[in-house]
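Next comes just one chain, in structure tokens: the form predicted alone.
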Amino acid sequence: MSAVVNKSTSGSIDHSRRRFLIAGSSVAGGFVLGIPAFSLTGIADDSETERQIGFFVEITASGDVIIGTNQPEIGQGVRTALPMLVAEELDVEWSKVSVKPMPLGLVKTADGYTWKYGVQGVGGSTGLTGNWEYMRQVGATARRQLIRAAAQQWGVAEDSCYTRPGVVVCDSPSRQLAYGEVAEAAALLDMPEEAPPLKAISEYRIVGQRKNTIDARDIVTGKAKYGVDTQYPDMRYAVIARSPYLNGTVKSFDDTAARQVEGVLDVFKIEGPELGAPYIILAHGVAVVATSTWAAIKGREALQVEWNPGPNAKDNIDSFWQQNNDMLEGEGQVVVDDGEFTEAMSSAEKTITRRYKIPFVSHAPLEPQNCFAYVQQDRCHIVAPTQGPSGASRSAAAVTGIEREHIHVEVSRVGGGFGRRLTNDYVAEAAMISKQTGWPIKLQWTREDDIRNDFYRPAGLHEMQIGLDADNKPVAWTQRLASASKYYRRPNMPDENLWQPELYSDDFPRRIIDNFRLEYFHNTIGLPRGSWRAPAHTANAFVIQSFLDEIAHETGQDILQLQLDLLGGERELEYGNHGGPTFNPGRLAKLIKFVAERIDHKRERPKGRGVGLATHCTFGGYAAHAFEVTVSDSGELQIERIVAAIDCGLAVHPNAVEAQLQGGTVDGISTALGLEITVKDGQIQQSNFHDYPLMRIAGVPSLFESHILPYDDVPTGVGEMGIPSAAPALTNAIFAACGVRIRSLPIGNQLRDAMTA
């Protein structure tokens, strides 16, 4: 494939920017090297527009290296870990190198969309896995040019030259060419025919070695950008008084008041969605548009709005459980039905059965949600925080009714996303109220409008229960589930698929334990529900794990030895969910026997004071934590110590790997404790962190170990490994300590309740 560089209208090839860049995959597949119809250093070329440019590196005259990165960066380190990766096969030093975010990048075809700059969104760890290969053919791949090119003016042969960071060498005769030197040539030559060979891992110098994360200054100083800090000339702020009332719409409103509060500049209805179809925005409402977020929140303050409840008005929590519990007693749809399972279980010589109840939780991200949007008659631009920037694109052409190649998406930093922002609903809000103004839009919404208008995490009451054989073997297992499905209001969803983000049918113990059987009923409350933190497994983990230690105690065993057991050795068994394709029990036990180990558990310790363990495999990823708590005689819980361990194959950015596991840990104690989302009379309860209590700083032990086992060389993500087996390890610790068996989430007053009893 023949390289393409930029040209100056006259035609002529364009030196004055020294810069070298190359992309990942064109729409037709294979590398293109060149300059794109957008720069790094934010010089835009319009004459090449046509060009289908994905990952790239730029290498400056002074031998400065900036690698575009495409992924949003919500926190997990990916904008950081992929640059390590072409920054490895590149050969350049790290201090040399900056990043630089790339806008949505896609390209109308005969068949629709595709990718100009490579796949873009974040969600269930895959930012690093699904680039893996890919960006490291980037790096190699510009590696090899420069050789090339470098080869071409000295007159020698390709395979007599090689790389130190920066330059190429040449030692016969001996010379060098800094990269800055060399690039512009570079940029001229035809790509090579076959991909060039990648590093060994043995010879990395950054991979897998402790980089600070690329901004991570910048966020403790303050001068990182978020999209609540995007300021454009003569932006207009928007806020909008959404209905209180699941499903509710406005009846009428007088905006009287309102526009009497100065810098209010308009009011008008937003239409939501149509009952039971899927979600475009969440809820129906009235926007209120000002000079300033400020005066837009102090006239909706000022709205006299009437609002129709609506269908779900009824809708309470005491009932969705109570419904949720009648389900169990009855017959639900049997997804998963393996071996001779009801003979198995009648034949057990014990059954112990035990139910769980999981509740909805919301995102609660310390961003809370904004975008920018700017539409005009034939293009429209987006800035948003977002993990899809794609479906902000596609969310925006739904509501104003522009293609997509003519909507511009720019993606900030997110401040917090945990699955929340896959979903693009604020910026149809923002598109929307920008359609009708003609104006610039800045639309932030308040924490309020945050907690009470989500997709929250599914609450469900999970029924579990085991056959055991003489010798206290499993020889049957079951989970039922009643719940409120992430695939409510999917578009094109059949009800029989409802089950399928809910329990996850290759999960442990299938194929560990021969007659297994997965049971579904689902609950239609009216709640909004979607992708929460390592969606299914959080609440699996607790389920399976808290289970797995009531039945060591009841039988008498010892909890590590049963899930050794258990678990057996490293092998590779068939999975077919999100992470697969296959699943290593073994990986799991080397870790629970690691936290273990390292917190003593088989060491006896006095009333009051207890271990907890737990495992589970998230997406690919494997984690333990083992727990040691006291508590008094009050009911007083503290958490004494923490020893936490994951394994993600090869850990690319280590510290970012230890950040993931310390945030996942502190993120599952938090929702374990306090967080809960209740309904009552069609309505949301909670509204701040007065009444949705995120775990304070004081509530982290000191004694807080975070260990990276490595495996192999093949990474998988960890945004979402570290969070499910937190809440189980923590619960298992507290019955260790004072007998209180902890089987609803979260725990709140109970151990009080229950200890004062």
The other form holds:
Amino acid sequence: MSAVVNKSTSGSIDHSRRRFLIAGSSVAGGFVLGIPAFSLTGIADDSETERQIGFFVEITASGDVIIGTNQPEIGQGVRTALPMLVAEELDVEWSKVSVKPMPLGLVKTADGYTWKYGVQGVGGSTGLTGNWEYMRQVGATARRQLIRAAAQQWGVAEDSCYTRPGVVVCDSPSRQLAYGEVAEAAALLDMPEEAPPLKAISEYRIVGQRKNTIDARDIVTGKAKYGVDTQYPDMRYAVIARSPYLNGTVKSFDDTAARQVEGVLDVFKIEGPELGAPYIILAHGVAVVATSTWAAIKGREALQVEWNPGPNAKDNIDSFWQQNNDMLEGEGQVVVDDGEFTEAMSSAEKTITRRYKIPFVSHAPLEPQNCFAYVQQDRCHIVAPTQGPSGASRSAAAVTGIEREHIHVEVSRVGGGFGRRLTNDYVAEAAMISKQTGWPIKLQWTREDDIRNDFYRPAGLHEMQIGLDADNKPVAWTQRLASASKYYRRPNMPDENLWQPELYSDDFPRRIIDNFRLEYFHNTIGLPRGSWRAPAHTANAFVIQSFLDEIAHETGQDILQLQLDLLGGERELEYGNHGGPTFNPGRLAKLIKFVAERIDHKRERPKGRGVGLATHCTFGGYAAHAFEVTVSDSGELQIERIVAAIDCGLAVHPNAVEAQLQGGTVDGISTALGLEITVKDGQIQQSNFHDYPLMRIAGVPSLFESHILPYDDVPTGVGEMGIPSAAPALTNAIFAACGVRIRSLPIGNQLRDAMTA
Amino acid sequence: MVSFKVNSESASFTGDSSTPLLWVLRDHLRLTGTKFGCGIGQCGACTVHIDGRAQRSCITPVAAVEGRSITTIEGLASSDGELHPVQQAWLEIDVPQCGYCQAGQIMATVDFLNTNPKPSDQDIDNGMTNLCRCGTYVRIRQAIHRAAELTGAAK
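The structure above corresponds to the form predicted alone; please give the structure of the form predicted together with its partner chain next.
Up next: the whole complex, starting with the chain shown before.
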């Protein structure tokens, strides 16, 4: 990464460097003002034929357009969607566009670090929404520079010029210049003070159209580079033997045999985090460095390590569930208490109470964690598959002591995120090993390392209770959760805030049922916890949507009608959690009605066949599912048909919206059917895909419809919305088919056991 | 020393002959299109062709490919760059999300279609066992049918 000099010094710099330096300062300042990152020219290569307009747009003499992407591509389609926004405003043919991933652009200023290329990082389904204005401004500004350059060349007024795709046009006198002919002059122009006006959405011809993944050809030919594919001269390969015990430590190790493995170069101890301290890395262990991945793995197999099992050696999943159960018998932390809850619940005509169990699960992205790190005296080079390149730089800085502006972070294509790569523990490990050895290192995790060392989705036991009046109308609602919070071991995290990532305080049905209470009980267990795709929404959607189905059944109501009555019409309710500031329950009503009608939910099905519905709003995006399943007398489940629908406002990149809806649905089913992480004697019991069985293609029915329902002109995120309502729609369908209510995930053998009991 | 062919070129490996073919391809021959996912033959990200048949290279010791001919994802398109019909179908249907498993999915599909040129959905369910963590199965199924059409049309 090139250095950037403060604007005040730029005037004194020699001419050959001047443009770049001005560019750098403009950008750092520009971001603060909300103006796009935009430079006169930002490339060291002073080629006459290729000019970069701003950091993001490069136009070749032949009119090819290369658009930089500042966000990690984890499969959500951001590497295509963001360039679509730029290309739309830039006014170029999409077929002329290719993309180039950008490294982390962190700039040190007097006030701390700021972003050279805008905020970089993907999580919470914000990759598109967080860049929606910015990327359009980038494209619009680049287009304006091209117009200005052409107008100057022609000696005409700027406002007498306009563009057609790839061409600046002037009608009087009639003339035109291709972008490639005017890009060089455009790149030399001063940056405008503010971004030009943006196109009206009605004029869009790229955004909202079906465009295929822009770099898919690289993927299908094996050329796409993931972190795991990083090569570097004289690079060594490393693996780590991590403590199999949660919070265990290395008592001693014997590396005699390991060092005899051909190719093994070094073996040394890795210090893990202090007990209870925030995680920089996950575990204590012993690193093995070798000349190849396989030699490192073989060396690790030959290593003899004696572990101190540590304070969690007696952790067992069964006792964890028992503790949750016991906790719910007492009183917890009341975190939301609307209306006259106690009075309303106690005076209700009828109450219904149910408990639901949500297990720990692992992220298991298909590309196991890995990181290239090369630590030299005062600088460090990182290549990592990460969702948070800035966090990668922080992690590397924490373990090397190198200033962050001297840590160069490249983000590879990422083989799946799902929230796992919001934490950069593997980056810190790689940097530690490179620092220790002085070598360029590629750290490789095996699948076993990955399943056993994760920031797991928190597990919890939910108790739901509703109070109904004589007409079966809800008068009071409560959700009581005993769980292991995700905020465990977060820096500066007071205990009273531990509930926050597990119960989103403004989720449905808050502000719809007036007497509303949320209560939390924090349980402890040694597993690290973190964000797993649509974090607490997966748990809460399952619980709430299952409970509504139970209420409908208990009170003899049609579930769709009950949902529609509760959700009501369109209106904006206050929503203070991520995805707010408002929540419109009418959008959910529209979706659930759509999927219900589409699957013809009112039609009577024969015994053993049933339909289930569910809907949920996740981080500002809305989705619903209808499942039709059959359950045989012996408990064999077959998903016959799925109708999934999403309302993401404006669908910028519809191919990816549909893909995320499909993929989220599959993720929801796969996880609900068979995935659970358990602990015995302080050790994770699962290790690979034989005992952590992701679903295969046979689990997905041939009848699978995905629908994008239009709403308005503001896009929401789409990466997490497809998952939460899938599992409850499935289990509600199971109940409709065979009368077995699934209140504990995963489904596992429960159907077989219940049907054959 | 183990000698074999990779994508029609001669290759050899002089190290530990129990090394899985996967790591020989990736670390030594620098053919990184073949991916590591599980190391126990469960996920199929490492699928390559050995004498034309799909095999999981993470559990295939390099010693087992002595004298045999291996095709990886890098060698699937023709030398003039024309994509294999399965690759074309993958692009047309826009299958990949993260893309990490797709080389293995494609290699598995090529072999699958050789023995099932016009597969039913049931055939696909029975014959395709590669994992996709992103859940691209809906489009994989479409792309397999499309590849079957493209292959049939080419014949």
